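Below you'll find only one chain, the form predicted alone, shown as structure tokens.
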Amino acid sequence: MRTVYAISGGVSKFTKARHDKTFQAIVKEAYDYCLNDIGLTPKQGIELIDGSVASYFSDHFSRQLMCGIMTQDYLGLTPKPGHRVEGGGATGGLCFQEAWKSVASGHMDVCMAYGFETMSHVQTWKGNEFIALASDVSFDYPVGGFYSGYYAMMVVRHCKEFGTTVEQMANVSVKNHINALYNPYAQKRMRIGIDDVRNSPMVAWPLTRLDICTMSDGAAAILFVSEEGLNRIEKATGTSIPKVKVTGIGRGTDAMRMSDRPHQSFDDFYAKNSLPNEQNEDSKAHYRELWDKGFRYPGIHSFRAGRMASRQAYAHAGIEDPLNDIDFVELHDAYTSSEIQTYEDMGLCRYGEGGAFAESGKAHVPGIDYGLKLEHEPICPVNPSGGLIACGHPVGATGLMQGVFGIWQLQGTIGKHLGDDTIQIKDPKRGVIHSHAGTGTYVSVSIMEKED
């Protein structure tokens, strides 16, 4: 595999509705931003880009099949190669990795990844129905399989198993909404407190409206290059581009129906699912105690696909202590509860400790007043962009949006792009993006590093 760099990214404003433009034109906003940021004209882009990967979740929202080729044509990239990726909520993250593969394999030297969703064309109840089609329509969907119900069930079990509280969930919402105050591309930029989260309308107990992301319209784009592709672009623009190297990718899967997921033994968990930072006697004793109390893995409180995607990506990138080896994470927080669950899957803390981690301060951005009593200084900020909860969730764009913010963080250009450097992590060396589908059926984890 060849070295691959993610050198530029662009996003459109994520918002409730963009009735002023077609989906192709919204993608072009992100695409143009991506090119302009490195000094490429549209004509140069057409000449230098070898092909593309398109990312969108549902044909239903646009009532149009083959949106990818329509966008390819709109961007002027025909007759070059391109294909569409779809994988539920993980669609954007999978697109990131497919574009990486196109360059790493030698098939392309310059590959454009772009993604979008225009979810405002239908009412919210209908949008939820379309999203629910990503559950098993023969088994789960007929008995009320809307996703807020699934995630409510999962977090109730997390609370039962580990003592997680609704206030700990609310900490996630407060953190992410306040981070988004400094991100003009975010949909929901609000200063809120714990009481605001708990007093907002109940959707599926214990999840309130402020525990859940919103449907959105938006687009994102990232340009991936090989060494040869980078040289071509720098020659065309006469500039030196800060290098962000993709050093690891991982994917995991699990059964669509949660009832089909196995219960692994303690020994199987350690052999197949544990992370390098858990290979110590203290962690083994912690997990042995959980199993002795009746804990089963993965159950419905954990995302085994997220653990396996993390494990694979960490192995590729040489990460052995995620909390201290990673400088920031942009993860898939469709629900506050899923952010807490994902802390544990990614090894930022052990299973059972996600609630305490959420309120500890370790996942917050330094220098921001959250109005919370945080015991610890930040170590690894999670969702400094505001995450899905505050930015919005135009599904096909979301994983790529995470990648764009990862690139900007590692290039040290958050202030340039947002007009404010409050959420710029100081001198980051390594960042991780995490994209998640269904109830943890597809998960992708990708690792990027700054290269001097």
Contents of the next structure:
Amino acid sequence: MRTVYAISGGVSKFTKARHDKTFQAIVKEAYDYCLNDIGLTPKQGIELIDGSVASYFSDHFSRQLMCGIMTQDYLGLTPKPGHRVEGGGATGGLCFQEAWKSVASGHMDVCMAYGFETMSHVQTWKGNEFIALASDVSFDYPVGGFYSGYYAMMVVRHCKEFGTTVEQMANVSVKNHINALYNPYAQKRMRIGIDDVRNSPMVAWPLTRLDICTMSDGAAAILFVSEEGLNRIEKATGTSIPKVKVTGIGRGTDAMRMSDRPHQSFDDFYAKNSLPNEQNEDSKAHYRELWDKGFRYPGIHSFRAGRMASRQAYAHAGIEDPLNDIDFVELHDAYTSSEIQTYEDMGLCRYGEGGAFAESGKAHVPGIDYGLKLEHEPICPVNPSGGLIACGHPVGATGLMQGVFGIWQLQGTIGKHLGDDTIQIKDPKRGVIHSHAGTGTYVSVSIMEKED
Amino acid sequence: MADNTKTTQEETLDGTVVYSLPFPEDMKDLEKMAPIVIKQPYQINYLHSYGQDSPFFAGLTNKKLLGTKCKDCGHTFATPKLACMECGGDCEWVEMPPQGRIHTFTVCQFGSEEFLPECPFILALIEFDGVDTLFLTRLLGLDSDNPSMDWVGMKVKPKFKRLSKLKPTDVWFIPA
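Having seen the form predicted alone, could you give me the form predicted in complex with the partner chain?
The complete assembly is shown below, putting the previous chain first.
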């Protein structure tokens, strides 16, 4: 595989409804921003780009098939190669990886990844119905298909297994909404407290409206290049572009029906699913104790796909101690509960410790007053952008949006792009993005590093 | 005889009808125009086949809750799967135990459009002794206004619709 750099990104403003433009034109906003940031005109883009990967989730929302090619021609990229990827909520993360593959394989030297979702074309509750069609329509959807309900059942079990509290979940909501105060691209930018989260309307017990991300219209784009592609672009612009290298790619899957998820033995878990930083006597004893109390893995409280994606990506990038080897994470917090579950899957803490980790301060951004009592200094900020909870979740754009914020963090250009550098992590070397689909069915983890 | 050379079309008053929208003198001003949003209805009846899972629904009409069991490794599915996820073997139909326990649950105060009129309702995953996977169902007979973590582990039993709709909601669970 060849070295791949992610050299530029762009996002449209994420917002409730973008009736002013069709999906192609919203993508073009993000795409033009991405080109312009490295000094390329749209015309130069057409000349230099070898092909593309398109990312969008639902044909139902757009009531239009083949949106990918309609975007490709709107951008002027026909007749170059391209294809669409789809994998539920992880669509954007999968697109990131497919674009990486296109370059790593030698098939392209310059590949544009673009994604979007326009969810405002139907009412919120119809939108929830479309999303719930990403569950088994014979056995799950007809019982009361509702994603917030599915995640609520998962976190109830997490609470039961580990004693995770609703206040710990609310802590995530407070952090992410306050982070978004410094991100003008975000949809919901609010200073809130734990009580606000708990007092907002109950959606699916124990998840309230402020525990859950919102539907959104938006787009994002990222340009991937090989060494050769970078030379070509730098020759065209006459400038040197700061390099962000993609150093790790991982994916995992799990059964669509939550009811089908396995309940593995300790030995199976330890052999197949544990991370390098869990290969020690202390962690072994921690897990042995959980199993003695009746814990089984992954059950429905943990996302095995997220763990396997992390394991693969960490092995690829040579990460052995995630919490200390990673400088920031943009992860898929469609629910506050899933952020907590994902801390554990990604090995930022062990299974069973996610709730305590959420309120420790370790995942907060340094220098921001959250109005919370945090006992620990930040170590690895999670969702400095505000995550899905605050930015919004225009599905096909989401995983790419994470990548864009990741690139900007590693280039040290958050201040330039957001007009405020409060959430700029100080001199980060390595960032990780995590994209997640339907109750943990597809999960992708991608690792980016700054190269001097 | 039909005139197939006619040059006008019959106009009707159904759907959105507009005689003319305000239009600027200068075409440049069109760039400031607000977006036009119309409604596009979309309705369809799918012919959904339960395929190899069909016997499960026949079971419900006979007040039987069926699962499947792998003929090779014995892995037992509370929600039927005819191919074993564990070993790839073929599965056969088996009846579930008469009682189970609440593995987890939630109360949906909101839901997808189709289910909004039924809110609030309780969704639960049920576990059974000797069965390796779970079953998604609705719970009745518990106060949805006062959900409690203590419900997890509660013994429950199935009840069946007398007039089957051939849907998984033909069965629901109540405290045993």
